[in-house]
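In structure tokens, the next block holds one chain alone, the form predicted on its own.
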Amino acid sequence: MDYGIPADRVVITVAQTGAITNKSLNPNVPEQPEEIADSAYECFNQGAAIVHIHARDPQGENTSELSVFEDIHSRIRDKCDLIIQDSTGGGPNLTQEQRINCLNAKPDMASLNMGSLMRVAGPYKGVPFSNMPEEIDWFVEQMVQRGIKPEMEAYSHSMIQEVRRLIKEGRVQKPYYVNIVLGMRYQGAEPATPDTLTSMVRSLPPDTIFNCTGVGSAQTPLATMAMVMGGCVRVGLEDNIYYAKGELAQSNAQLVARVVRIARELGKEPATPAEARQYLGLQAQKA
């Protein structure tokens, strides 16, 4: 079987909240379950198929509390059939065990960071983001046991070697889904340039569907390039709080709407969640 996205479709993920962005940076960042679900529904109506979830406590801090993830999931699933993709990156204040607690909320997908990084700026400067090979193996095992598809996040060429290792060892199943994250200097990602994206896509294993996450001002240019290359795209306030230079984005839906307009100029329609499930080999929406 050939795996991939049809040439006239694009799968759009919206990353709404993140671990670092907050209302002090952009007051439109959704933090609480009701806000996150309402924002997700707006993004669904604009053309998003996948929603990437980070959870916050009532004070706006990163949390691994299962009830919060369950609340978010329930609110979204009451509104629409978006594919729910939880973050196991969580935040720098969470332990490894806490980072995977979200898996018990039964998302369709979950992020799987493919290597260790060092935070080089901000309040957590010098705090490592640990994803050792044995930790990656443990994370992916927990996902597979629950029927959750890993979204393998690669910030550099070296992380793609970990993708290849997981494939060789039979730990992940086709179609492989890799999110190429570029321009996140805070966590040591490679530069968000056309050359870097092209090189990383060329180094992907066969039967891989790729997504591109460009951080900051690179979000729209790299999303456009990724669509031209036949990839999926991620937009949202987690990665970019601006709509234009000096202009804060009004909502996640505004960023989704822009990439949908560009997609249509390229002859592509945003895939529905049902279509995206088919392309990615996901089961029907979870209860």
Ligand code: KMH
The other form holds:
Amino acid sequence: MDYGIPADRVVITVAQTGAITNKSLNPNVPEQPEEIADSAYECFNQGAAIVHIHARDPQGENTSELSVFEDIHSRIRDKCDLIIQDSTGGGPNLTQEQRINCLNAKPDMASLNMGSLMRVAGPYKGVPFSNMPEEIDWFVEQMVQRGIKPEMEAYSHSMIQEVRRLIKEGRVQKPYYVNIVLGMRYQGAEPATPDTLTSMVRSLPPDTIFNCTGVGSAQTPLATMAMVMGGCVRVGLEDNIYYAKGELAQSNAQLVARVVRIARELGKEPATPAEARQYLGLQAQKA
Ligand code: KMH
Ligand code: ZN
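Given the form predicted on its own, state the structure of the form predicted in complex with (5S)-5-amino-3-OXO-hexanoic acid.
And the full complex, kicking off with our chain again.
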């Protein structure tokens, strides 16, 4: 079987909320289930196929509460067939056990962070974003047991080695799906440059579909480059709160609409969720 995305399609993920961005940074960050679902539906209407989910409690703190994830999922699934990808990165206030609790809410996919980074600024300075090999193995086992496809997030070349290890050990199935995340201001993360993206894409194993996430002002240029290279793209307020320098984005849908305009200029249509399910080897929408 030949894996890949047709040249005239692009799979767009929207990462709407995140663990760090909040309403004090941009009041348009959706935090509560109803806001997250409404925003996801707007993004679906603009051309997103996948929604990456972080959940918050009523006070806006990162939460692992199953009922909150279930509420978000059912609100989204009532509106549309977006592919639901929960975050197991969670947030710096969550334990490893809490980070995988979202898997019990039956997402289609879940993020699987492929190595550890160190937070070097902000309130969590010095708190590691820990993803040790045995933790990765445990997370991926929990996903596989539940039929959830891992979205392997790689922030550096060394994390691609970890992807290779999982493949060698038979822990993940084809087509492998790797999100190359560049420009995180964490120790150990690589910069959002064309050279880094090119080099990391070249180092991917066969049968891998890649997605690119550029953080901050790199979001649009790297998404454009990734589309030219035949990749999938992720945009949204989780990774970038601005529309332009000094101008906050009005919504996640605004960021999706922009990448769709660029895609069309490049001769690509946004893949529907049904098409994206087929490319990624996902089952039909979960109940
Ligand atoms: N904010 C991203 C760069 C996760 O949720 O698992 C990192 C992320 C991790 O998306
Ligand atoms: Zn995330």
